[in-house]
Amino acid sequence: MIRQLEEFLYPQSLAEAVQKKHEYGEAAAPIAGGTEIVPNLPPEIRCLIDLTRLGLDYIEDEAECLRIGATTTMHQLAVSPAVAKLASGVLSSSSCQGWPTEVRNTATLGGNLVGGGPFADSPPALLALDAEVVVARLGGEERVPIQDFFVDYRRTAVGQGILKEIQIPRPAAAARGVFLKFGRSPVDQALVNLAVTMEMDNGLCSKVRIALGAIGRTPQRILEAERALLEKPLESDVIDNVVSIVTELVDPVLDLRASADYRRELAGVLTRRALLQIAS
């Protein structure tokens, strides 16, 4: 890895980091925890831009949203009281569940997103929370809805910019959420992961979000399943219908760890479990 690098930059400002990223283009990569890029450094990378000295490891609880800096670690997310308040702690639960302490103390939320890996755990939770990302670019900052951030397999909308922070609009106090992950072991990548959030109004579902990861090339919301829950009670026949929609609509990937049919079945199982947890 070291031999291919021409430069390892410790920028003094985010603007300097963005300028260097623009100079190198696709041959430059930001780095913070390094758990994503160090083991799998692409051969074309010639410059690493260290972001750990730019003060982007913050969780700021504001009136209308929660702002999380890109270099905030998974451990910081997992233990933050402010993050735990978001829809029953759905994002807290997605913060590297079961991973070794050393990884949780090093891996960052920004790295989990910018890597664009389809098996990452935090993207479904952020999709279910209607998050936005803030990308620093040469011409200023750009806000990108999280559903538009994941372009394709390991490709995101960050482009030649640098991810600065994630903003999560404050859900209603009564909003409920669940994150579930199924893997071969607690430290393994998910075979399927899922996040569900919703609000209840007089026993009926409103503002429903159902997001799945480790299914396709990018994490995705299942919009038809969300619509099937609107203004409905969380009763067994309604849940059965939603599970049926999810299993019909997902188009799972096939790899050495699981077949497409197995992932499709898991998607339905996790959806049912999540809805039953919220109902209880």
Second form
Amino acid sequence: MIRQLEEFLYPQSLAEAVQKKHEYGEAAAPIAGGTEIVPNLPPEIRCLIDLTRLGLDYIEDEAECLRIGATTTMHQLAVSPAVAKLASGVLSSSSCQGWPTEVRNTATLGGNLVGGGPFADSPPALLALDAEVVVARLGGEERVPIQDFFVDYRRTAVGQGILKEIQIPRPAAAARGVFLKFGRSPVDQALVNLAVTMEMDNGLCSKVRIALGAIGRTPQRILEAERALLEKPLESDVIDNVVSIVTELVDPVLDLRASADYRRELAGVLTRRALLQIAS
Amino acid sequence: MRIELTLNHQARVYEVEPGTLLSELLQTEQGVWLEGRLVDASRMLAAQAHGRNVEFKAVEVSLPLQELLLAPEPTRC
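What would you give as the form predicted together with its partner chain, now that the form predicted alone is on the page?
Now the full complex is given, and it begins with the chain already shown.
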């Protein structure tokens, strides 16, 4: 029993949900799967707004982009052929692989993002895919590039709005991607997770994204490492240089799971593994 | 608050608190299917099941260790 909860609302439309969120302010939070918020309900929350009856559990494969509704479950993502086609299935791989079935059936992509936890697995993949999120607000919809979405530890740009969908621009057909997670077990939170996407042109890297999670207060792209790869072949000296840039630039947190030095080392190891995997 | 759901194909109405867990309502943490999908009833509120089809199956777990302990000549370690 969660005694602090006083109300549970079932809005009939997204507009009504946004209106209720605005009325209740910080005392209300949206809920979809609930796997994150039910066991960790913030103390100020008195009211939950159910989003699961608003038809936001869709994956729409459009010409320019893939649109994924905020209440799409991790299981839906993991088995979607359209998601699997994006850069070697980098987002599919980040969809809570290894989690118990009952959690993957319920946890949603929107919840994974709005929770703002730096350890979540889908944010690095979405950063590597240049995703945008669509937030419904009182005045209309706002599009937010994913790199601007994570403001600080467990704080996102969604604010008093409600996350509606995630849009992923279609990468080139030849784009390759890798998601890697290192944790004590597949079910545990990542000590470090990483997603890399890359496009090659005549043997040279023409576009690359390197995104790390669980290492700082928010998931982040390592822009200098990306620049070091552009117009270069994926050869061992280039990879060595990128790995050294990553390990120098990251500013890892330390917590009960791992020291900062251990996370720094892991960031380099996972970067190397990902680049070698793409090169192969 | 009042919630209505279908439990094992029978319509049911319950009075619950907004913070009541589904596992508390069903008095189980195992084998709960919501709209045909296995869910974790201890991480889900009863209110989330309003209007849904819920199936609740008792799950019998048979562990090798239990089998060893129950054997006529228990294995000694």
